[in-house]
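The chain below stands alone and is given in structure tokens; this is the form predicted alone.
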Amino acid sequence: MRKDSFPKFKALLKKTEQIAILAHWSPDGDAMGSCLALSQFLTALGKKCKVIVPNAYPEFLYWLPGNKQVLNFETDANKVSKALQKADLIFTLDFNSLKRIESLGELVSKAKAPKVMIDHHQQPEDYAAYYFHDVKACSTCELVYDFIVGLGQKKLINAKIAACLYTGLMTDTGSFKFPSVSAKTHAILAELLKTGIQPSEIHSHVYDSYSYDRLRLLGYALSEKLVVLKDHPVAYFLITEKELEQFDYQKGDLEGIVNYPFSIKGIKVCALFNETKDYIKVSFRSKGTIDVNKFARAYFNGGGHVNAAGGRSDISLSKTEELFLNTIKTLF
């Protein structure tokens, strides 16, 4: 745990007008509701804020408060420049390394503006100036609800804000089923109900809102592409750019297909390899004591949680998978 004190956070906001809140490359229901909350939060403070994304994030997000509001580098890379320019804050929300959010890092690194981190993953890197992490977090949104409230004004949480928090803390604990979740999750999830937010509504917008083509996909990765060791209890997809043209993929269409294998008897990891134009995205899920977090960092340029990480890989699919199976044992 790593976190600056409330009255130097309170000193450092009130000679703040101007903020710029960034998430990491392909965000996800983490990375924008926390960041989107935030942002309303401090707007309510009477701050000028600009929420920034390195990327798209998927279609299912689009319904968050203050969605319209968001900058895309690859699209606005002008504004997105001018707005870090006129910020005298930057906050970093649900990253802890500049490389999570691309090209976009050394723009944020030149930035004359103070950084704030808020995080929950492993292994923070020293580029922020303010820090507010913490690993035991189940999420960022959890820490964005702690930072208000640090700052005596949980009073600002509204409908709007409990609803952007809601869905970080759903999406990053698998709707409440990861070890992460304690007791003081829910207790966060109580306070945020008293503001009116309807749960099944929120889960609704995020879970039944597949395409026709998105639900194709989950089945043919389930039919035609999960490969079980029989060495290890793991379990992996690997798909191809190719295959992902075949059922029209948009971004976020394989968001959570990783965590399916699960539901198979003794499975205690499970990966994902999808191929896209640059690279080989990869994603790895655990249970227990099994750290996908130094494998990940180990052998594929990656990092996240114990039991839940990400990364990257420059060589071929069939390359990558062969990487995969000859280091897998390391992890046992």
Second form
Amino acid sequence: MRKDSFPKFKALLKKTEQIAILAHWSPDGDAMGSCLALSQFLTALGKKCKVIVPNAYPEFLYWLPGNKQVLNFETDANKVSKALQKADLIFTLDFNSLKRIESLGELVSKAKAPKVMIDHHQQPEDYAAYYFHDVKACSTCELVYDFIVGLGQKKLINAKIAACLYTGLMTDTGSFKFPSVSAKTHAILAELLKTGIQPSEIHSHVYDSYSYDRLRLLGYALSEKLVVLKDHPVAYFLITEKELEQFDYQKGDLEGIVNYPFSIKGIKVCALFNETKDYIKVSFRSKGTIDVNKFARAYFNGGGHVNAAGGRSDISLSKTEELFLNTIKTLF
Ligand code: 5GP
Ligand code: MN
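Please could you give me the other form, the form predicted in complex with guanosine-5'-monophosphate (5GP), since above is the form predicted alone?
Then the entire complex follows, led off by the chain already shown.
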């Protein structure tokens, strides 16, 4: 674990005026929750903040406080470029490698401002001047909470910041059920609830806002596309772009689907391979000590956590399946 001392960082923050805060490619609840919470916290400290995403994120996160101020590099490249040039400090949240922000990575490495990584993924790369990094944290939102408390500013956590943090804690832990959940996670949640946020409302915003088509896509995936292996405790989906179009696919519609096969007794690894315009998106989930981070790094150009990792494949869907079936034994 690499954690820089707060006094040193406090001094730097004092001199800082303009801050850019970056999320990873295809931001999820933890990425957006942590960026928007940090932005509102630093704004309360009197800083000028810009939250930047490399590309769009799902609509079920648009309700998050501060959502309107987010700059998308794909649609607002000039504003993003200016914000990075002007920044005195650049926070990178919920990712561990500049590869995870695609072409935006080049602009970030060129920017003169020191970088601060707040993250919980395995094998952080060496691009930052400051690291608030802990693979044991259940989410980046947990680390942002620690960061605010570490700076002695817990009193600044209002309901808006709490709602953002709660969202990341909830989405990155499968609603508080993954092994990454600790007594500390629940202690933080209790503190967040004291600001008056309603967990049931946040849950509803995130999980009860899908379309009819998305529910039908889930049904189709489960009944028509799920493959359960005989030789290994593995289940996976392969989904083509055409099939996604059939269900009027919107960003975020596949979120969470990879986990469903765990409800089959004995399944220890789940995978989802879906075509996108440019490549095959790969998602892995595992139980216990089965390390899908290592597996994703070795064969699918990716990474993540021991029990949840992603990657990509630049060969066809059927060749990707072949690669998966030929390499799966290395997991056991
Ligand atoms: P998901 O399967 O939900 O896209 O991602 C699971 C985890 O793996 C997340 O923590 C995510 O940040 C990470 N991840 C997803 N895709 C990639 C990738 O292409 N490269 C790396 N290094 N990590 C990824
Ligand atoms: Mn995360």
